[in-house]
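This document starts with one chain, in the form predicted alone, laid out as structure tokens.
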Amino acid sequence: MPTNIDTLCINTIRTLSMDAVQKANSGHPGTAMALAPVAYTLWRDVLNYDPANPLWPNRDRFVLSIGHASMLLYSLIYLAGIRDVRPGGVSNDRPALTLEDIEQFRQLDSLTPGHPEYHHTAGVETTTGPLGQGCGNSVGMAIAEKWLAERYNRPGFTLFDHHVYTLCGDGDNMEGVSSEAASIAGHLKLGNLTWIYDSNHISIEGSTRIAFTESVHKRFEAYGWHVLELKDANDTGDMRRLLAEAKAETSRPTLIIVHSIIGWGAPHLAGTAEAHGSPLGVEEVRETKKFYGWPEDRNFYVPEGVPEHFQAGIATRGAAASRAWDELFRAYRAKYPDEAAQLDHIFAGTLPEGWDSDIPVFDADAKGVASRASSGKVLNEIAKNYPWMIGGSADLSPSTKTHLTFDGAGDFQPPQWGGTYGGRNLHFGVREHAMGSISNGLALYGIRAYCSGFLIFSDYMKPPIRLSSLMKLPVTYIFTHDSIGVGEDGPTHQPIEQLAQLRATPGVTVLRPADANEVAEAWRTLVQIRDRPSVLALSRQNLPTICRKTYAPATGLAKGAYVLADAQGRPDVILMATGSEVGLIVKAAEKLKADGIKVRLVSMPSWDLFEAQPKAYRDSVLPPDVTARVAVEQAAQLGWDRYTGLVGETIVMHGFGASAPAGQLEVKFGFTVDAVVAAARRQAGKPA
């Protein structure tokens, strides 16, 4: 056994991810056991963390980018004695991990699932597992650090000046996301913010250099990154000197370069693909524990003092660090008891008193106005009340409307761009995949956020979206130009199948609204979910603001559909649609109506949150014995088939738009009145 302390912390974490993973004959050993020394040396003696009090408003971050290495994370979760306290503050007075936790490694209903999850395990600060999704949440992070220090730090009271750590790989790099994410993080001088690169230059098909030859190290200096290089991953001491190099520069993000070797110690499988995502073997790990000077035969061995040392740095360190920040908080809240009120309800995940006061009423207007300028109005309306609500776009926010352009908004920039850190308007450049990635590291701060593009770029975002609903955030997600409205830049611009996508994504509220009235309501329906992201499909053209004197009013949005108007007695046919297309079905409706054909109009803006309502409102609002149903909307078919039932219509579209002006793609696709009309009549029987 080695006798050196450190060494026996290092190895330590090498032989339990090496035994977890062989144990569960599954997962990936090899990076866990190159960047043990580059992880122990962070954590121990850098990372400004209280395991006793992980949520600690002003800790520093740490992102496992390269998830797929998570024995490496539960291993120093368990050597830190970080303690069962979940976002929420709910905690169940346990360590976060047992040394049997760790043993049930990738099994049903463990603590330590294959890939690290937010919500599940206490120390896990994102999801990761999709390459390069790690890096953007970490620019989010350092973001809303920047954020939080320039809007509520004051003299004497320095609440919030931590650093953000990011241990990323190869495979994130070669990600599309993670260069997003660099470049903005560049551009925006994030001094707080340090990625630790693993370049062991192995990928599952093999060496890297069959795909991936570029100098990392120039990209980084020309995305304006600070730019340092540890040539051996066990140099413990060069990595302490290299780490306080990176927090000394603070003008600049930093990339650590490390050279490591994957596998570092198994005889036959060191630097060989073999070792990245497969267990070594009974005898590889037999022979790779002789080699560190371990006991063979012994599995899930730590030895005595291991816990206590690493404990005796980060604990140590951070529960006098967290200790210190409670007692200036209680002085701020005595001095400052308005930002300090505005920073419990960050922490809590709680809103505003008076956050809806504004909220516009529109009214009635045949012209009327596009649901994205509608809802821009609203947006405004909102976050001016809502002083921890920030967002953009992917360069779009003049088609979008998701400009903050009430007084103090600002954007979000260094001085050297003409801006402040406390901002309110992010721009993202052309970058839909990082925006989202960012977005998801905002709300990760507990900071309300929103980003906007394009219906059809959503596309671009499918991977941040899908993890703002498994990590629970309540990030907003703006998408304009929603149909075959867009026109004139045909069907490369016109979304057809993402409103199907964004649906069958589980834990995803999607809303398209039919009029102002409708956005309104949306926005005042989406801001009080706390547990998921929503998606807000929102038109190019103009909607006509329905007069709610004579048709239901808006407030029925909340239940994700209702009646918009009623027939006297049971109806000989239902008119269903959302967004721009409810207009259709109401002029539709007043045809039918003069031919003595009883109507019921049902607005559906949100099919997630209808079938969230007790089966008796369901049916109240579609009841089972009216199967003459026709549904209308500009989008994929995929899913109508549930409320149109089997002997119902659709009129939707079944394949790509074209390049034309809108009112003539509508009569190309048969979205008339005309059309409308014929369909009801022949589910009602009634063909003209």
The other form holds:
There are 2 protein chains.
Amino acid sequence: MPTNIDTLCINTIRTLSMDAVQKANSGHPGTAMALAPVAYTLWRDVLNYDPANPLWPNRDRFVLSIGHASMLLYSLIYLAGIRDVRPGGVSNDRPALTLEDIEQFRQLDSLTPGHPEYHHTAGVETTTGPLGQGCGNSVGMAIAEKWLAERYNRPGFTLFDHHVYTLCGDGDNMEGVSSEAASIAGHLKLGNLTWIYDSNHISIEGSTRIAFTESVHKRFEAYGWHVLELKDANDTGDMRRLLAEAKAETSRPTLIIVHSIIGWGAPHLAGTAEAHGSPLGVEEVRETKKFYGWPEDRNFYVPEGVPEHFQAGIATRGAAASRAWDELFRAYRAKYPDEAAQLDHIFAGTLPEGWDSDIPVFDADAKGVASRASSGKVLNEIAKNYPWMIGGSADLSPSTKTHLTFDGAGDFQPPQWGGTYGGRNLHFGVREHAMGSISNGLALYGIRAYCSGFLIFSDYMKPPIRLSSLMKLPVTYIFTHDSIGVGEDGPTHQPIEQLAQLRATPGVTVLRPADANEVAEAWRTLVQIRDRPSVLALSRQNLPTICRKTYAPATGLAKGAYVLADAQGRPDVILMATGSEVGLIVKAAEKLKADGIKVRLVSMPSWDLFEAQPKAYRDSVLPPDVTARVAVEQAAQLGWDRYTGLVGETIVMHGFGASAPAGQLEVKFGFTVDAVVAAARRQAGKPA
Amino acid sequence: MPTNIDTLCINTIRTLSMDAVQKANSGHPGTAMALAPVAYTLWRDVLNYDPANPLWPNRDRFVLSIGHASMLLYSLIYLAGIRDVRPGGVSNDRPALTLEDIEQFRQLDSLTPGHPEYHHTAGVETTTGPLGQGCGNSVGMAIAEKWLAERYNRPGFTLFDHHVYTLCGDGDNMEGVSSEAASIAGHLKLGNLTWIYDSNHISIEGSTRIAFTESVHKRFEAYGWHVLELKDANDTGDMRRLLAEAKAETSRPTLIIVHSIIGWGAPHLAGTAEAHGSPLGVEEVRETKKFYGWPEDRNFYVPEGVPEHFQAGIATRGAAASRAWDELFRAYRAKYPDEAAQLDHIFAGTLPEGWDSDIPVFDADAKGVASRASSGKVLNEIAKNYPWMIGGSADLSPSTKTHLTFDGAGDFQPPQWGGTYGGRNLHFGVREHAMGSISNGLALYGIRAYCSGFLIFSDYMKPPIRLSSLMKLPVTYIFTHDSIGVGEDGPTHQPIEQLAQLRATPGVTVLRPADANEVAEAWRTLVQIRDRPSVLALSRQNLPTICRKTYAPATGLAKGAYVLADAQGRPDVILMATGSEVGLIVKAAEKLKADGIKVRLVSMPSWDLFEAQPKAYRDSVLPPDVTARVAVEQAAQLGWDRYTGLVGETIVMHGFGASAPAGQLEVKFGFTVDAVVAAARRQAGKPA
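Structure of the form predicted in complex with another copy of the chain (previous: the form predicted alone):
Now the complete complex, all chains and molecules, led by this one.
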């Protein structure tokens, strides 16, 4: 065995990774083997991180965007001795990962799942696996760091000055989302961000020469990045030097291109696609260990002194830094109690007092207001009282009405562009996908992030929406222009299936408010939801503000669906709708009532909130014995049968929209009072 | 008025665009005004296009990726005098667009919708609007041109040598999909492709300096593109020179960066975001016309001689070229009748004889085979007999089993990388979004395109899937690893809501076959569908091959759902499932049958095909009076209530998956014979 302790540490990472994948008979050994020296250098010698306090707010962040190389991260977490974190805080009882946990790699309910999962394993800063997402997240983290520093640092009190490191690969760098994220990071001059790019020239189909021959180096320079190259992934000295250069460059993000050999050390599989996503095989593992000078028959072997040496770097450095920070924060709290209290909220993910004190109530108004516009008002009234609520749009804020306009809101821009990092309006550019991924990064810092675009373009950002939910992050997605109400822009811009796809996504709260007061209640509701993302689907067109003296109060929204108006006794028919179509069933009900038909009106702004209610409530809104039902929504039918049953009717979109003034589209596609009345009469057994 | 006829033509384009937007009170005037000289130069002086024959196969293609500038394209189509195309071919009776059509811009059922729509307006080569998609489509078109040239050109018979031009903007170039597409285009050295990038420094939120300050020039050089700059969009002479340079560079794609002023000529709005997406206003229109030297009060004014001068360029050049091509093709047909017959099929979108002659039948097999694997076999057997079926994967073909392995299939690679443009296996790299967009471009040429990835990553490519459907393109999306059956890779890689979102998308045929013979029938069915995309959802894990002597034949798949096995008389309960879960209900039924419970088994591989059947058939499969029903699918519940009704049960996924061996996940999430039996007994009113 080599006697050099650094080499022992590096080979421990390699062999733990190989062994875990081999035992699971599933996983990705090659990248962990190749990058062990790089990751070791970063963690042991550079990363400002206290394993005893994995929640320390000013810790450097490490993002493994190549999530399939999860064993690399698990090995680092184990060797660093990171303590476990459970609800309530850091555990002193146990480490985040034991050797036994690593032996349970990819097994049911283990702490070492196939891809790293935030909230599941302490030390994992974000859930990765879907390529490019970690890159986007890390840009959000770097923005968050800049924002926190600008907002909360004070002379003599540098609370925030940490760095964000991302390990990414060829796959990440082929994905469009990382291109978007890199472009905006370059624009924002995020000098606190370093991506370490593992250039191993191997992808699943073989050499990258079959599909990826661009100059990544020149591309990142074009984005305004500082680009460095590590000629040999095994050269830890050079890596240390490059990391120092990266840190020293504070006005640009840095890309370090690492030239590596996947599966380094494996006699037959190194440098091949076969080393990427499959166990090496027992014999190849043995021969690789031999090459490393490792005991060939020992599995999950950690030589004496290895964790100690690893921790003598990261833990010693990190403990001193985090203790000093705690001291600093104590003094800061004494001098700046309000700011410290805000930071407490940010770190805990809790709400500021009075956040809802200025939520407006809207007067009844037949002409009404577009829900995107009422939302813009409510958002501003909340954000004004919620200082760490920040967000923006993918170049659509004049349309989505998400710009914060109150004094001091400002734009987030680097000083070099004449702005400040303390601004609260983010400009994502026409980059929906990165916008979602960046918002997840912001939320991981406790910042209350929102982002916005047209509902149709939620298609461009589905992967980060899903990850918001998987990570239980309260990102607010504000999607306007939510139906054929878009009008003239036509079918390319008119969402049909988007509501269904968001409703089908586990853990996403979808809210489609019917009028300005439901918008206010939607915001009131979603802000209080701190463990999952919310989607607000809002109209381009005006929606009448319902008279809440005549109709039930909008607070019913909190239960997902509620009876807006009812007949005396058992209704002949239930009319239900969401968003812009609630106004339509209200009008139809007036006509039906005049004709002596007993109608119950149900507003259903959120199916998932409704499904979370007790059965008794759900049955009180939709009594099982009243099967005469009509649902109206300018969207795909999928899912409505749950509420209309086998005999009810739906008035929905059965295909794509069209380009014309919105009013004419309503007629073309059958969203008229007459159509609703006719359906209701059929259902009630009283055809006209 | 200016007397220069070129200026008159250019200003006609500008004023038609301004007037149409103003009259519609909706639309995007500024870009058309800015780019009129560029588009005029390209169309009048360069584009090889015969307006009398818009279907001429060797025509240059023009893609307006900035689809919001639709009036620019409509003006060009009108001035060029493109003939209309309807089912059956080119119309001699009427032009594609009249001045009256342009006056109906953005009106109900007009030929001039808000964004250009393929199939709707002759001369529109692809539907655009969602940014970046046209860029991706154009890469697919350029690939198609290269492929057709390599496969069908013969010495002395250069049937294919045309060029693809794309007009794109800042928005396109911020989108990740265009980055992906540009990277692969550079790799493939598509010298037949030119993107003209309108760099006007304005986006909807204002100056691009707030979000987009990278060097696009250097970025494209990094991709291996040839990059040129046009200093002044109004300099038509320089533009002609640059277009000649672009065409002369045959070994790289070309980017021409055009420096323009949005809304050029508008005295108050030029160079502002206000000129982008709203009518200029009556007064500004008037003053702009004054600036152009135009009659201020005339709307939709086309000065005498303008169409004639425009057509003297494009139509004269195009007619000669297309006539010569027709001659050439006649001679080609005489010498190469087989190849000509293939081209006839490609141009008509029809199938070759014998395409299905080698589709295998699979023997019953309890161990079975993964549907991704049986699909790989069937695909190869079909593609072998379907010479213009080409496709590939986003770096996952070893996993999706989509590589064509028969003799002569080959890889599509440029000669410079030692390959040939005649290969049938495309390597998209880890670029799902561009893969979909490129596949649409291939399909627009009549090539039968397929592409593949993991079902979870359909999230990365939803926008082009939607556009396949909107354009009625028969792209085949092969998505494997379609459930928690993925196993150890865990929740980031296990689709839950993806089936629902694809089913909700209008016009997409989703097929989730249950075994190898359903896979064969799925392919047989989808290949015959020529007017919409299909999605194949396939398993990673083995699925038993059902004994079709005992159970109904797999040909039932063509109807979307069919009775796989039935009880004597009225069933006590209906069990239904798709894909990998059909094997589970088959096992449960055996147990229930042994217990004397009468079970009907329904395999439901395709909801949309089932919904397209007559009610009598649907009722014969799911009799309305049998409401005791259990549906089983390892996916989100959304949509299943349509078949289970208000009283049936579903065994589905209620949240995200987990990382563990697949068999253990089935137990964890309740997909067991016992669970199905218990639900069936409850439904049948015979609990154990």
